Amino acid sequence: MKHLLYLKNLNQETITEILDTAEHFLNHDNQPIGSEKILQDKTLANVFFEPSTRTRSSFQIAARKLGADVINIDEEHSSRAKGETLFDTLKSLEAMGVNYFVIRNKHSGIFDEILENIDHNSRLINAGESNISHPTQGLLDLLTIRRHKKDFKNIKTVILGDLSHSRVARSLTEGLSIMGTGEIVIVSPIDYKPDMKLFNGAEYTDNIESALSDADVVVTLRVQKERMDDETQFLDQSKYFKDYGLTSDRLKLCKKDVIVMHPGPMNRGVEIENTVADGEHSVITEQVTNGIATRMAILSIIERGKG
């Protein structure tokens, strides 16, 4: 694995290796031991042209734990604001000795162009591409599910929310399908129904009650107003919560040991009720911790594979 761009490009063996390596780091409190500071004398650049708290911070922590130097760059404070192209920015960073690029971009299709322009020794990780892909979020979600459910084959996973604008939903569905998940149900209002060709292996419904029935895992998503071309697409928040919010009453439809997940940021009272977000079934903060271990695993596997 030289780069990580899309979960659909990985096979079950590679994903299992990533999850196993992440488990190793979790078992050591997300601390490398012995010779695992394998990014010593390496530099990682977080190049984020969209806002981020969890992804950027966890990559920064993960890289530093592995021994790397880290620099953070955003559009507002970079030469992009002066008209410089992304490719010239990356070339300049390579000239400064940057080895790893973790990039988030609001436009789709950018990563193929980046691969054609970066040095062959550079490593590229997709930290979020438009509504297309978010592979590291997908992997940390798979890790969280596996730690609680052990086996993907016999579980029902429900992904609930604004599916038409969600890169998280697409990447997680790709990962769940690769891992052979028993049943994947995606549920949203018709207004937010995605192109089902992009959700291979999943079943769509707009009926939240039937979707949640006997669910083992529920992943709920926020409504992403910033990705909507037309403000009329943004449904009334109170009506959305009434019709599609994950409430404690609706959670009773699921299995007794259901886990509730959310990639963040949460909009409480819109897609999720406080009592659910903070309740006994919630593993939302655990996802954040797992994100560090997962990103440590990805970076270490890429570095070890350089040969």
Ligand code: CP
Given for the second form:
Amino acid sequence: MKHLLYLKNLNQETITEILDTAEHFLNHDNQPIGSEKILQDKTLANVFFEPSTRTRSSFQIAARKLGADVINIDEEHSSRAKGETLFDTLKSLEAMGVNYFVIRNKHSGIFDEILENIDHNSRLINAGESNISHPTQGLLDLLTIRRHKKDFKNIKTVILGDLSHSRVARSLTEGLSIMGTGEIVIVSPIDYKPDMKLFNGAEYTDNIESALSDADVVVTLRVQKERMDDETQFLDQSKYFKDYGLTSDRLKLCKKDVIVMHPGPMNRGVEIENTVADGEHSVITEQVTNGIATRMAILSIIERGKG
Ligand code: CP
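For comparison with the form predicted alone, provide the form predicted in complex with the named molecule.
Let's see the whole complex now, leading with the same chain.
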């Protein structure tokens, strides 16, 4: 693995190697631990043209644990705001010794072009691309599921929410399909039904009760107002919660040992009830912690592959 752009480009063996390596970076209390400084003398740039709390911070922590220097660039506070092209920005960062680019972009289709423009020794990781791809989130979600369910076979995963705008749902569906999972059900109001050609291996329903029946894993998603072209696409929040919110009553439809996931940021009282977000089935904070170990694994596997 030289770069990480799309989860669908990985095979089962590579995903298993990433998850196994991530496990190695978690201690007995499931906290990420330090390691040999495999990224000593390397510099990683987090280049984020969309807001982020988890992805950016966890790449920063992961890279530092591996010995790298880290810099953070965002649109508002960089010379991009003065009209500099993305490629001139990246060239300038390379001139300062940046080797790893972790990039989040609100527009789709830029990553192949970036690859053509960066130095052949630089490495590129997709940290979120429009509604297309969020491979590191998909991988940390797979790690979280595997740690609770042991493997992916014979489990029913339900992905619930604004699917038409969700890169998280797309990457997780790709990952689960590659890992040969049991059943993937995606559920949303019909207004947020995605193009099912992009969700190979999943079945769609707008019936939340039937979807949740006997689920092993439920992934809830935020309604992404910022990706909607006009206000009419934004459904009334209290009606959305009533019809599609994950409540403790609805959770009773799932298996007794169901886990509840959410990539964050959460809108409590819209897609998820407080008692569920903070309840005994929630593994939402574990996902965040697993994000550090997963990103450490990705960086160290890419670095080991250099040579
Ligand atoms: N899950 C996720 O991508 O969160 P951030 O937007 O905070 O990075």
